[in-house]
Structures are given as structure tokens and as C-alpha cells.
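There is one chain below, alone, in C-alpha cells, taken in the form predicted alone.
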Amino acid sequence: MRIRIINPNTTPSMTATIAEAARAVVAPGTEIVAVTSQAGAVSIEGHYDEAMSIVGLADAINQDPDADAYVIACFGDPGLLAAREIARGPVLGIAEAAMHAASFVATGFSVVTTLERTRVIAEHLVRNYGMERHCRRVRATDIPVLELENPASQARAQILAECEKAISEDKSGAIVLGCAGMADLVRYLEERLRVPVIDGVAAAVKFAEALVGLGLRTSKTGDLAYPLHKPYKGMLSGYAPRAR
């Protein structure tokens, strides 16, 4: 089966570090194609940033429509349900998939994420999710996306140090990572924190395999048919929807 990941962002040294923590758990047999939006922001940090990466998404999308399953590589899922409109294959966003996994090995858990204006996009998906009872707390840190590919910073401490709190303060049994570019440190972390630790990449491809096998697709029943067909203007007049 081929899983094709998008990272949203347009950073491909961070699609790099996607692409290896999914190659690292699939089973033999899965091709894993990652690749970097071609339109967008550098890092994802906020509410227009992730409008702004849709295109770029959907364009990622349409060039492999005959991809088994796709994951989008941001934990704010940007244009998750837009995305399961004009795909055949499950279309899983990395945060969905790692709440669900840390629901299944904790009775509570915490999200650890990057920039505090970003943590009400987390504070949406859990209620979203249907995540409240499963959730302890969003945690920032307030490191920029990009720092955590800078061998320099103290990301790594911060991350730990928030991770800690998260355990002793919240009392939670398990760690969400908050950014697909914590991908990285699930195993130094599960190392120094004993819990489990949730990286939403790994989470996400796992499920899709686990979908795929099952022989299942996106419904194009109801609200995620393909897009109705209709003239669009301007700039975006190019992503028209096509009759089917």
C-alpha cells in the first residue's frame, strides 16, 4: 500500500524528519511518500497560517489521487473534512489519530505543543474530538515551530520540562506531542518520562494501514461526497470542482 504524507508547512527539512518516524513503524511492504506543500507558510502557527495551507494541501492531494490513505503532517489538521471531500482513501489528521491512541493506553492524557497562540487550535480539536473526558490539558511551550530543528535551542529541555509538569500536575498517564515536528523525540522522551508518549505521525500512518487493510475508504455519502461541481473566481478559479 503507499500512504502519502503531506507535510502542510513548506519546510522540507521537517518533511525529512515526518517521513523517518513513519518509515520507522510501518509494516514491510507500506511505501511511505512524504512530501512538502508547494504553497504556504515556513511553519504553521496559527489561525491563518493553517487557512493558508489548504491549497497547497488539496493541490498535494490531487497529484496522487490513487494514494491508499493520506496524512496530513500538522497537529492543527488543517483542512481535514475539506480533504476527505476530494479523496477516495482514509485521510487521517495526525491530531485525531493521536488523542485516539493515547485514549487507548490512558485514561488521561496531556497535549505538550509550541506556541501558546496556538493552543486554543489544540483547546478546539479535543472538543472537536469529543476528546474532553480523555484530555487533561493543553500545554504551550512557546517554541517557534522551526526551533525545534535547531540543535542550539533548549527545545528538547523545554519540551521535557512541560512534559514533567504535565505528569505531576495534571496526573496524566500519557503525552501527546502537539507538532509533527516533535516527531523526533518520542524516544528520548518515553526514556526519561516512563509514560507512553504519542507521536501523531506514527499514530496516524499506523491507522491508516490499519484502515486500508480493512478495506475501508471515505464515505461519499453525505457531507463528504466530492464537492459539488461549480464555477469558482479569480485567483482560485483553477480549483473549480470537476462534475462527476
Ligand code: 2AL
The other form holds:
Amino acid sequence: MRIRIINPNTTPSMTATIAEAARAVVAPGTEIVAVTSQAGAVSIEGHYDEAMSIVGLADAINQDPDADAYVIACFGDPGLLAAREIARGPVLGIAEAAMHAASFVATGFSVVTTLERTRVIAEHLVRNYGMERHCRRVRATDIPVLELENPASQARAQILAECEKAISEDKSGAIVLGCAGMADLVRYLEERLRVPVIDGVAAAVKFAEALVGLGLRTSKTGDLAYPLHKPYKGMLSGYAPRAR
Ligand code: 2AL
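Swap state to the form predicted in complex with this ligand from the form predicted alone:
Now the complete complex, all chains and molecules, led by this one.
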């Protein structure tokens, strides 16, 4: 099967980290195609960045309409339901996948994310996904997304310290990593924390494999039906949904 992973930010080095995390866990025979959005912010760390990322995300999905499944590799799960409208195969967001995985292995988890302003986005997702009973707290580290790629930064140590607080103060039994750019920290953190540490990229590709294996596709009945054919105006005229 072919799983198309879209990094909706425009930083190719982060896509490489994402692709590596995905390829480390997939079954033999699963092909990972990891693509970087061609339009939008270099890092997604706010509502505006998210909104602006969705056109590039839609493009990246439309470029391969026959992929078996899609993963949106940004922890805000930007454009998740819009992506499901245009896709035939299942579409998974990494926040959604990570929270569900955490709920299977602990009665309570904490999310450790990047900037304080993205904490609110993760809290909205917790409520949207009905995860209030499982998520004990969302913790921000105030690390900008691209600092995760700077080997000279203190990001690793800061994230470790926040995870330790999540275990001791929130009494959480698992950690959900709140950014796709943290995908390469799982082993480092698990060795030190001794609780399950969940990277949403890995969780999403494994759930995608399971859904495809079950023969499930995105429902095309109701609100996830293909978007209605109609004209779009101005700079988005090329994005008008086609007649099906
Ligand atoms: C993210 C993420 O996963 N990628 C990105 O650019 N921004 N989300 C986050 N909370 O930092």
C-alpha cells in the first residue's frame, strides 16, 4: 500500500525527519511517500499559519488521488476534515492518531508541545476529539518549531524537563509529542522517562495501515462527500471542485 504523508509546512528538512519516523515503523510492502507543501509558512504555529496551509495541503492530496491513505503531519491537524472531503482513502491527523494511541496505553496522558500559542490549538483538538477524559494537560515549552532542528538549541533538554513535570505533576502515564518535528525524540525520551512516548507520525501511519487493511475508506455519504461543484473566484478559481 502507498501512504502519502504531507508535511503542511514548507520546510523540507522537517519532511525528512517525518519520513524517517514513518519508514521506521511501517510493515514490509508499505510505501511511504513524504511530500512537503509547496505553499505556506515554514512552520505552523498559529491559527493563521494553519489556515494558510490548507491550500498547499489540498494540492498535495490532489496530486495523488489514488494513494491508499494520507497523513497530515502537523500537530494542529490543519484541514483534516477538508482533506477527508477530497480524499477517497482514509486521512489521519497526527494529533488525532497520537491521542487515540495514548488512550490505549494509559488512562491519562499529557501533550508536550512547542509555543505557548499552539497550546490552545492542541486544547481545541482535545475537546474536538472527545479526549478531555484522557488528556490531563497540554504543556507548552515555548520552543519555536524550527528550533527543534537546531542542534545547538536546548530544545531536547527543555522537552525532557517538561515531560518529567507531566509525569510528576499531572500524574500522566504517557506523553504525546505535540509537533511533527519531535518525531526523532521518541527513543531519547522513552529511555529517560520510562513511560510510553507517542509520536503522532508513527501512530498515524500504523493506524493508516490498519484502516487500509480493514478495507476502510473515507465515507462519501454526508458531510465528507466530495465538495460540491461550483465556481470559486479570484486567486482560488483554480481550486474549484470539479464535477464528479
Ligand atoms: C506544528 C507541527 O507539527 N509542524 C509545524 O510546523 N507546527 N505544530 C506545533 N504544535 O508545533
